[in-house]
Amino acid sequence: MTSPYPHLLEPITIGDLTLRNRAVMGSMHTGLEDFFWDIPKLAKYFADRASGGVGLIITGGYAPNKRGWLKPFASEMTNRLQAQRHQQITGEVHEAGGAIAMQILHAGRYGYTPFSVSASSIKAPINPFKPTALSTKGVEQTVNDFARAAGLAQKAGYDAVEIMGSEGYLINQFLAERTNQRDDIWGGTSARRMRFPIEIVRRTRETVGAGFPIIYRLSLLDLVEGGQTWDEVMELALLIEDAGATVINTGIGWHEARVPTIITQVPRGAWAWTTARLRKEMAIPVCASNRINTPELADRLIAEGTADLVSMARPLLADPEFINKAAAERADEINTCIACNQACLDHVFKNKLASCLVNPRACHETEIVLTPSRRKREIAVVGAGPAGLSAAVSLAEAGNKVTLFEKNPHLGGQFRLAMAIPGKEEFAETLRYFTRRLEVLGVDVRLGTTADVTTVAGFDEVVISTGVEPRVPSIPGIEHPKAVLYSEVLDGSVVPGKKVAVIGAGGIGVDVSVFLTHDPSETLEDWLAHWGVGDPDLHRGGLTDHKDREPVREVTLVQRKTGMIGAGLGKTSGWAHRAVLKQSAVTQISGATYDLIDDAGLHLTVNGQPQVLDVDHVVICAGQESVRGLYNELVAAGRPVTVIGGADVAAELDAKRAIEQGVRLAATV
């Protein structure tokens, strides 16, 4: 049979290790790495991905010494006992038919501890702790610690190691003028700054032997001032190859960079051009990474010669069966990563366990188990938004007979609004996934059907997931034709004029402002220019002056609160969404009182001063209210009923909570 993705699914040999395909589950810290008692959970998490067919798994980062911790008592590989404990991880992955590499990561000045170290004593803008500069002897010891950690990983049964030289961690800190102001043998010139990673790779090779694969994660674009030039990056790559690396994996941007690199507004494959430029010069395999989330794109990058392998971290978080489905010509059943960061990186940066918005079982495989029901229950799910779709699919997966009622002629609910936002088109993939799963599982889907007490009378259980409706605030003139709801704008039933005021600056208000100003003809080149990404041959670190967007409307975003616009947005993506508002010349007003909407526009009082915004429309983004009429009727009738999603709690468009509630419900029925 002809493979649907022949290049992605082709085996490749790296060192003494033959991988069954060229798909790599890239490194991502989940929080399960930090405590030995979570090793069984971590083993299950990785084993599921190995069973799902991925060629190589790379763990989250393990520090080579305590001063390299990401946070107090974080993951490390420093002694034989730890290596012995990791044998459960490697054993279960191998039993599942997979291969696994351990990433060695020294946090440097990103370490959230008071005893962090770096090349020089320069505080990171994203960390309150100022690092101590490593002594010359300390640098030598750190090099040896990397090599020792690799040797321990080999004893633990890992098939390879990855040395983390990207993302602004310690190795990157040695490489860049920005963070290395040393005048000893480890700094002062580009050649001396490169000595640190070269020595790490060389001594690691001496420790692990000739055939054991060493992957080096190389920062192609630092995207920070004082970063590396392209010539320096290329020189380093070739020297790393000579020092004994088996594969070059690619990284883009430091964590402190003000350019988004992996969130959903980043176009798919946005950084592949940098990998292609590197690969032309290398004799060893090169791995592409960042915003590659479909087998079609991964296969094409390999076919075109952009890369030899493709790293997909969050896509394997979203769907552990990604590769098996692709190989079986079931790509339409892949639960695609939407790059939202809401349950993965946002959780990790808040010191919480990672999960996945579209797959809440990720990292909770031993906790959320969809076991077959003891008896096949007939369950009605009312409402086919995120919560209802999640519940219907999960309940059917648990062996129940499910009927899904939706009053509208189409599935999706709030998903349909979310996927209309520029940069959030990936939500359409989630809707595609759920639609296909309903078909595969044989769920009885009844569109255009308004369920009532009589409709659900014959079911064993009823799940109410009727979602939310926009809240209409009590503003004089709210009935004026200029006042429209955000849902009417996003679903296309109202096309606003050229001058618009947006009331409410939470997540929806920010999204609507982006929607209203976005030019749909924007290309990847335009996107890079807006973020100030230039040719690294010409601009150090790939960073240049940004080009403002040309908004298609004049938008003013207004909120009652006096704080920062969009303060409740995600930790790892909110800053980027606020930056787009600035790039799009959105006027932002805080601390306003809404006085009146009339023919003249929106009347406000700000700091005690009245003003009028001369606008064509006023878009209302003032929150939501739960739709739970049927739930209340069923409760009054004494019927067993469960409410989930927005019908349970109306809080923005919280798909993460809604989908998780649906899955957890199925695990308890």
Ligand code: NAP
Given for the second form:
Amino acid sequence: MTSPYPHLLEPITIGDLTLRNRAVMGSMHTGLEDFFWDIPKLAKYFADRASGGVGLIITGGYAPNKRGWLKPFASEMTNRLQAQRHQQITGEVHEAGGAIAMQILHAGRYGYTPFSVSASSIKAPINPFKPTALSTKGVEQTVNDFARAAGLAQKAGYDAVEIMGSEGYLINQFLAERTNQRDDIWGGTSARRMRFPIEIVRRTRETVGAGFPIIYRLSLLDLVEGGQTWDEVMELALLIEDAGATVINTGIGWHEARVPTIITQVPRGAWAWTTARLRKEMAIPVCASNRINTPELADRLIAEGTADLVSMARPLLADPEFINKAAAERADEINTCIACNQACLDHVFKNKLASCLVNPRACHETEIVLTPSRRKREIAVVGAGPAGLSAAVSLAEAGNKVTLFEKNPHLGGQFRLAMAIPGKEEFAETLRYFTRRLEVLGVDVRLGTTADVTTVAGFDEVVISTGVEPRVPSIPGIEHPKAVLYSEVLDGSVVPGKKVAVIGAGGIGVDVSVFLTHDPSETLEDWLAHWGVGDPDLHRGGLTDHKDREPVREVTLVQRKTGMIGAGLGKTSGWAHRAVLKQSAVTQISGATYDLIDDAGLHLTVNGQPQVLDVDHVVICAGQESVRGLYNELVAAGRPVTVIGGADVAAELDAKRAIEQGVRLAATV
Ligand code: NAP
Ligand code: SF4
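Okay, that was the form predicted alone. Show me the form predicted together with the named molecule next.
Let us now look at the entire complex, which starts with that chain.
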């Protein structure tokens, strides 16, 4: 049989290690790394990915010393007992046929601790703690600590180590003028700033011996002012190769950069051009990363010579079986990462255990287990939005006979609206995944069927996932033809005029404003220009002046609250959504009272001053109400029934909770 993705699935040898394919599960902190009692969970999490076929797994970051902690008592690899405990992880991964590298990460000034250190004592804009500058001796010791951590990782049974030299952590802080203002042998000129990572790689090589793979994660584009020039990046890459690195993995942007690098609105493969430029100059293999989430794209990047390996962290969180499915020509069954960050990075930044919006079992593998039901129950699921799709698929996976009723002629509910938003097109992949899984599992799908009490009469259990309907606020003139619902705009049944007011600035109001202003002809080059990303050969750190968007409509986004618009959006993506509103010249009004909608437009009062927005349409994004008619009837009739998703709680309507409720329900039925 010919391989469907011959380049991605081709083995590669790095040092003494032969990987069964070129797919790497990139490093990602989950929160399971920090305490030894979570090691069994972490081992299971990685072993599932190893059984799923990925070539190499890279762990979340482990600090080489306490000063390198990401937060108090965070993960570290500093002694033999820790190395011994890690043997459970490496053992289970090896048993599952995989290979695993441990990442060594010193947080530097990103450490959320009062005793963090850096090259110089300069506070990071994203951390309240100001670091202490390492002494010259302290730098020497830190270099040794990196090498020692690598040696311990080797003893723990890891197949390789990755040295984290990107994303703005300590090594980057030594490399850039922005953060390294030292005047000893570790600072001053670019050659001296480079000395820190070169020494780390050199001493690590001395410690681990000749064939043990050392992966160095290199910051290709810093995307911050005072970052490295392209010449410096290239020079460093070659020196790192000489110092003994086996593979160069690539990183884009410091955490403090104000350019989105991995969220959904970043076009797929947006950074591959930088990797291709580096690879041309290197003798050792190069790994591409960031916004690569399909086997097609990964295979193409290798085929085109952009990279030798492809790193996908979140896509493997979303689907542990990613590679097996790709290899078995079942790529249409891959649960694709939609780059939302909602359950992974947003959780980590809030000190919560990471998981995945589309795969709530991620990092909960030992807790959420879909065991086959002893008796095959007949279950009706009513409503095929995110919650209903998740419940139907999970209940069927647990061995139940499921019938899914949907009143519309298509599946998807709120997914269909979400995927219309520019930069959220990836939701279409989630819908494709569920649709395919329903087919594979043989779920009886009844589209265009409004279920009532009689329809569901013969079932053992009924799950109500009838979702939500948009809230219609009682504003005078709400029945005027200028007033339209966000659902009508996003499903294309209403095409708003050139001047639009948006009422309600929650997640959907912000999304609708982006939808209304977005120019659909935007290319990758335009996207990079809007975010001020320039040719790194010409601009230090790859950063230049940004080019404003040319909005296709004039939009005013209004809320009653007095605070900042979009304040409740996700931690890792909210700032980027707010920046797009600014780039698109969306006028923002807070603290408004809605007085009237009429032929003249939207009448408001702001700070006691009445005003009229002369608009063609007023789009209502004022939240949602649960649709619970059938649920209430079934409860009244004493029928066993469970309600999930937006029908359960409309406030905080969110695909993450909806999908998780569906999966957890199947794990308990
Ligand atoms: P939402 O976040 O609850 O926002 C609706 C907004 O409408 C409220 O913030 C409120 O703001 C306003 N509102 C509520 N009742 C009103 C009334 N009677 N009259 C006028 N205005 C009223 O709801 P959403 O925007 O529909 O989003 C729903 C959920 O989807 C969110 O909770 C979020 O979880 C998810 N979502 C998230 C994102 C994202 O993070 N990027 C994107 C889309 C959706 P004021 O009272 O201040 O006017
Ligand atoms: Fe991807 Fe979102 Fe899952 Fe994170 S939560 S892995 S970004 S789908």
